[in-house]
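Take a look at this one chain, the form predicted alone, written out in structure tokens.
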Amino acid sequence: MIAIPFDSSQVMQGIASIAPEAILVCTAITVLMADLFLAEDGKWLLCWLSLAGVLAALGEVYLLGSSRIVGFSGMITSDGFGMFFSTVVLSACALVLLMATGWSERAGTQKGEFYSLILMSTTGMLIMAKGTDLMTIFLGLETLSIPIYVLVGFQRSRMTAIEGALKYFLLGAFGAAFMLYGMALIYAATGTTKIPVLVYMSVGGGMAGSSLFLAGMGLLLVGFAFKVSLFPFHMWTPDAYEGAPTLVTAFMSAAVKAAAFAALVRVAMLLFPGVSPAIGPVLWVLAVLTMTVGNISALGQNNVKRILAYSSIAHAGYIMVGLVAGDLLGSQAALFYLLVYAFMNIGAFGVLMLISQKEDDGYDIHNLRGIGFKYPVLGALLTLFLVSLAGIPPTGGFIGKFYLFSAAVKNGYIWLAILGVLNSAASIYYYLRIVVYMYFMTPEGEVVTPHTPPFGYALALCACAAVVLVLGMIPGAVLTMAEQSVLSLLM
């Protein structure tokens, strides 16, 4: 018998790499013991108890810190750029339970699954961000991905909610397939799936002239292409949107994105550099076209959620745009900006919540006349919200889209970024139309009467409107942050 040496330190490694995740599994798991026991007027605990593990997870976060732990031998990293995106994920979480504290009870989500699906959601995304070998992204895929597609269609009397479910996970089978297809040719061509041996081979082996491994390379992008809802995989994004409950909404155009975006952006710094002269060109072309036909959709609709639903596609298109520009300022950009549009768009969702009496017909446009003087407070929160999406200053999304933009000129794409520029202004008709409804367009009956929202909430709301703010006029410990992080991922 051959006697297998017992390393204990690489066993704690292992562990403390996976800490918040693990501390995410604990509490949904207590949350749904928790459901069994407790009262239907003692419901609401749940909400706050997913909450104290989000932040519990949070701040193990930062106390790992940014150093590099790696564990489960290359599986998992925890990292500078693993924190930030943890970071970005888990306070688009926190947010979304602070805003169901006001929301969940009349929506009909006081439930302990309905946290745990989102905690169990939260895991995968965390997985993903930190995971340095494409199986541990694929696994971490997964299990962000099937919690999604039943919180979509949780209210299950709405038949948009079933529609928008049925097509999500059927497209998002699509595109695991796809990437696990891809992932299955690199091995074929290489005998690896870790990332830092990719890198190597990549660049120094000679794959970037190997068929296969380039045929792989395009599926997994095809893969994320669709998680991210870049165009032509986009189509499931306006009625899956529509139809999740909006909560569930807000919490998929923030925090999936930033997860999505954070396996590409590991994968693209890394990897797309030894195959740049065959992938380069298509993400130019992958750019263009999503933030383009995302505002284009966008300017016919009359549902403020497709509106924003088509809106996140042409956001898409932004911030590959940073991956285009594919150097450290490039990334820098595309992270800043992955962190202010969850603040901006959970606000946006947020405030949206308030004013709609009910979901489907609740978010017309037309819903919104006489909003902005009858309701100032909302009226002005969503009109900063808006005004951040659309680029304006002294807003967050001003600064993100100016960096994003200055990262393609300076490495020489400015057909690029004069498109994407032009793609910027001619968002602004969609999201200034929602603001003309709320101040210029006189109500057909009674304003809308919003709810009133609980303590919880409207903190949630102050919290993405600081954020808004504050990054617009003072961008640069983010942005510092943000250079770290990449910095840490190419050491």
Second form
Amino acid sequence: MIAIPFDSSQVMQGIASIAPEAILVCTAITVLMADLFLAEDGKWLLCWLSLAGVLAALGEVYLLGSSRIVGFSGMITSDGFGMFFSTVVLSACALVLLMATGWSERAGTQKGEFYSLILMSTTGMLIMAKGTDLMTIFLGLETLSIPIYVLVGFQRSRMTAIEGALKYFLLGAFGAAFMLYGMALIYAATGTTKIPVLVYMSVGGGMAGSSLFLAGMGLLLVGFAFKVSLFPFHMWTPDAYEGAPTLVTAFMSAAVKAAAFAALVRVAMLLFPGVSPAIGPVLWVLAVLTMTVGNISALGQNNVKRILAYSSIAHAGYIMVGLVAGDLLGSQAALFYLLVYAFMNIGAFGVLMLISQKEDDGYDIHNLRGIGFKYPVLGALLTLFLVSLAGIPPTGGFIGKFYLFSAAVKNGYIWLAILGVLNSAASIYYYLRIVVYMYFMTPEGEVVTPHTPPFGYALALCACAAVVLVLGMIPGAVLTMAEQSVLSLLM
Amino acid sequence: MMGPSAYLILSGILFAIGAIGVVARKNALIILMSVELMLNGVNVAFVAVGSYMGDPTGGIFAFMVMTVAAAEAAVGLSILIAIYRLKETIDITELSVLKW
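Okay, that is the form predicted alone; can I get the form predicted in complex with the partner chain now?
Expanding to the full complex; the earlier chain stays at the top.
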């Protein structure tokens, strides 16, 4: 029997590398406990408690900084790349919790388990973004997904919610199984699941001849495609987005997408170069089809939540353009775009949540008639977010798309860039259609009265608008940050 | 010693049966069972490769997969119960409030 050596500095390093996650888990458990002791009219405290935990985790992320901390013998690495995505995910979570202050009461989600599940899911996202072992990425993915399945079906008396949850669950579990089989094949081909070792083995095309390894990478890509809703694995997205409570939809579209892309970018930047002749064209086709299918399906929809769901599929396609480009600029653009996308999409959903009176029918585009002139602030905010989603200057969405497509052009993917711009132009139609309904359609009967947002909610909306505008005019600092984090990945 | 290829083929067959079950079956409960079958196919591959290479990673991974599968089954079954209470069916072709 060999005694296992105990190295306390290693243990401390491991704990340091997961400190933000640890804070989130502790908060989640505290929220669950506090829920037991709070009276019904004191439940609002839970939301603020969760928010405090998220902000503490965000503080911890910045305390750790971008220095490289390898924890648990290479299972998880806290580096600049992890820091960037932790920031995106935690800000998205904080915004959603701020919005919950004015929303949970009327949506029936003012419960301990609701906030606890959001925090648990956020933990999974951080683990996924920081995982440097296929096992950690898988566990992060499941820690992220399982609470989201529950959150989608949270309002379980609504048929659409529970149906969306079932579809998301079945397809999500199906996709996870594919990803897992890919991991098993990669393990069979190489004998390791550690990404740095896999990079070492596949560098210079060392593994490109192994069909087992290629099949593994392909299945891994299928698994990721399910999570980030790439064509043809996007079937669940509109249903899950429409069925979920809108707050959860906002959270899913921003944070889940960012976390799944974080792991995908890590794998793509590090492992795909070794197998690029086989996988490059596949990514190209996926990117184009995803954009096109997302945009075309969005054209004919009348439910605003569904429009935004299809638009989120199209946006996954735009981000894939950065991965197809495959160089520093492409990944940097993808990171920047994910950050902007989180803020503009949460902002758009935030405004819609105020306008709609109830789930399902409340999100019909006809309910937006006449909102624009009667409630100028709400109208202007929604217009700003939609303009940014469409990629029109001076917004962050424009800068993000500009960098994505210029990365494609720089790497010789001219057609990809052209198709991307054409798609972007097509998407302007359905975004502006919403704006047209707000300003130029005369309402049938009364204009709906939006809810008055409490302070926290208004703050979150203002923060989204400010970030979208500031990134549209002075993107330099964030672009540098994105560049640094991709560089820290390649080191 | 025989290589793990026979076990890999077995795992591939299990995975394929599961995948076909997910696509072809209409009862959500059977689909859930098929997903579990896919996961167990994966487990066979992990354990076989791990033991062939004398590497503990494969076995550890299989344990993680089992844990996750249990958690997934718990959530999946509760979603099924919730849907049965509303519709008195778990046939996925009857779930058409939202377009597929």
